[in-house]
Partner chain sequence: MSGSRLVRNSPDLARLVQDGFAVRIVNGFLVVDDIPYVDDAAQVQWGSFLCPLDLSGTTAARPTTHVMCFVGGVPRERNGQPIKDLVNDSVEKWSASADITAACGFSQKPEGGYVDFYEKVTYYTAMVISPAQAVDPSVNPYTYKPIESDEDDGVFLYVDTFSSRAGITELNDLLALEKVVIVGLGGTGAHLLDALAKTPALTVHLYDSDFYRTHNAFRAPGAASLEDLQAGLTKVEYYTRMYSVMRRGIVPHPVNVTADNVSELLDAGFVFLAMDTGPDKKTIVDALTQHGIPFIDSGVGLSKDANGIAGQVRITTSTPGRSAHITRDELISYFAGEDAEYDTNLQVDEINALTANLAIIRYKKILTFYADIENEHHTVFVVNSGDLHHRYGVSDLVRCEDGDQHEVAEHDDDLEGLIDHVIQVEAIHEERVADTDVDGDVA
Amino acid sequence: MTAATQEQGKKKDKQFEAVINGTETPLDHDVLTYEELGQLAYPNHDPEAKFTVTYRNADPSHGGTLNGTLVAGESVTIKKKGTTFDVRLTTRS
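Requested model, single chain only, the form predicted alone:
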C-alpha cells in the first residue's frame, strides 16, 4: 500500500458532525453546500423549494465570518466541534 493510498483511506474514515435543526448529524465530509443542507434537513422535498440557511461556527467558502447565511451555490467547511445550522423551508405566496 502506498503512502497516497493510506492517506486516502484515512480521509475516508474521518467522521464529521454538525447539528442541523437541533439534530446531531454524522457526515463523511467536512464541506456542506446549501443544496446538501436542504436535502439533509428536508429529505424528499419539492425540488423547486427554497430554503433559508443560517450557520454558526463554520468557515464560509466566500470568506467572511464564522456566523452567517448561505444562499444557493455557496458552501461552508464545518469545524470539528460546534457547527450548527438552522434550515427553514421558505414558502412562496
Given for the second form:
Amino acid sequence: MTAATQEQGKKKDKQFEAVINGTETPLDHDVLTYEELGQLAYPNHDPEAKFTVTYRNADPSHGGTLNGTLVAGESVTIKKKGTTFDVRLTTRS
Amino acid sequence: MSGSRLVRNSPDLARLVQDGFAVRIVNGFLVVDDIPYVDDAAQVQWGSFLCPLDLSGTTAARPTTHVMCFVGGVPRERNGQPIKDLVNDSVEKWSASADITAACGFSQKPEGGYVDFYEKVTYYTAMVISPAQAVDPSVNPYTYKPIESDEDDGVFLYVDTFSSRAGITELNDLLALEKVVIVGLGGTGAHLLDALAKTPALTVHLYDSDFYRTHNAFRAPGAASLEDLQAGLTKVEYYTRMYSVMRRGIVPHPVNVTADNVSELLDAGFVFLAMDTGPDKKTIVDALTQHGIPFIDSGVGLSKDANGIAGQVRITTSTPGRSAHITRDELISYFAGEDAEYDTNLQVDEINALTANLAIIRYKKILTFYADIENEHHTVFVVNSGDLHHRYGVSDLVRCEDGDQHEVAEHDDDLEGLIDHVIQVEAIHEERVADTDVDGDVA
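In place of the form predicted alone, output the structure of the form predicted in complex with the partner chain.
Full assembly next; the chain just shown is listed first.
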C-alpha cells in the first residue's frame, strides 16, 4: 500500500468530525446515539451517570432537527463537519 | 381608633380617618367606601374610591398618579346626566380584588398634582357627592367605620405596592400557595428563595443541613456581612433571618431530605429540588411522583473548556398528569460523578440565578400567572450557544399530529397527557379571551 492510498484510507475512516464539549472529535460514522456521546465525552464513565445532551447544526435531512436535545435511546445524524454537542452532568445546584 | 400602622404613620391617611372616611387598604390599594353618588336614574347610591397606594417604607408617599377609580357605578349629576369632564374612559380601571373592581375612572389633575392622598380623596369626593347632597342633604361619606387593612394579615411585613402599581394584583393572587418547599439552599436554592419570597406563598419551607460559609456568599443573592459569616448559622437559618425582614412564613428545616422525612413534603403545593444529586434525590422524586406533588428539579453542569467555562442548565418539570418522561428518558442523574472525572463542581452566581429564574418562570406558568403556549416539561439552556431547548410540550404533540413516526413512538404513552394539557391551555386561553370581551379590558 502506498503512502497516498494509506492517507486516503485514513480519511475514509474518519470522514466526519463533530465538536464535543469544545473538543474536535474525528468520527467514522454519522449517526451518534445518546449513549455513544456519553462515552465520547467521558470514556469509561460509570453507566449510572445520566448526561444532559444537546446538539447544534445536525443533519435534519434524515428526519431529525437542526438543533435539539438527545435523551436515552435517541440518536442524531451529524454533518461531515460543523455539528457540535454539549454533554454534561447537570447535577449541581 | 386605628389598628393600622400604615395609617398611624401616614398623616394624610390618618386625616381621612379622622374626618370619618371609611378607609380600607386592600392588596396595596387605597379604598374609600361609603361615598354617596347619584346614578343615572337620579337616585342616591353608595360607591367606593379606589387607587393604588404609593408607599415609602411604612408611610404613604405622594400619589404618583392623579387618576382615581370608582367602584359601584358611574357618578352622575343630580338629574342623572353625566358630570362634565369627570369620567375618563381611557384610564386604567384598577381592581383590588374580584369585588373591588372599578366601574369607571376619573382623571382630574390640579396644577402640580395632588400633594397627598388626603387632597386626592377629598378633591374627588367633592365632585361626586355634591349632586348626591343636592338630592338628599343628609348624605355624607363620614361613616367613621373602623379602618380595615390587610397589611397585617398578609405574608408581607409591608404592603405589596408593586403588584398594585403594575396592575397584576389578581394574577399575583394565583401564587398564594399554602406551602412551597425548596430542597437545597445552595446557589440555585437561595436564588429560588429570593424569587419565591416576593410571591404571596403563605409558607416557604427550606431544607438543608449545611452551614453558611464564605464561599456560599459568592453565589448567594444579596450581600452577606462579615458578621453573618462569623455567626456560624446553617444556610436555612441565615436565609430565614435575611428574608424575614420582608415577609412571614419562611420555615427553616436544618436537615437534609431523606427517606426518613420525605413524607414532610407530601402536603406541599409545589416542591423545588435544588440539591446536589444522589440517592436521596431518587427517593424524593419517586415519592413526589407517586403522590402527584408537582415539582421542578434543576441542575447545573459547567466545565472549564478550552475557550472558557461552558455547560448546561437543566429545568425538569413534573406535574400530576405528566411525570413518566423523567424516569423513562433518564432525564435526572442520581449519580453525581467524581469531580476529577467530570469536572463539574463549578458554579457561578449568575448561572445559579438564571437556573432559579428559569424554574420560577416555569412555576408561574403552571400557576397561569404567565401565558404559556408550550407547556414544556424539560428545558436545557446551553451556555456557549445561548440556546434554550424545550421538550415534552405542545410542540411535541404537534409533531405527533404531523405524522412524525419517530416522535409518535417516542411519546406514545404521554400522548393522552399532552392532549389534556393542550385542552387545558386552550380552555384557560378562551376564558381570558371571554373576560376580555366582557370587560372590554385586558384581563
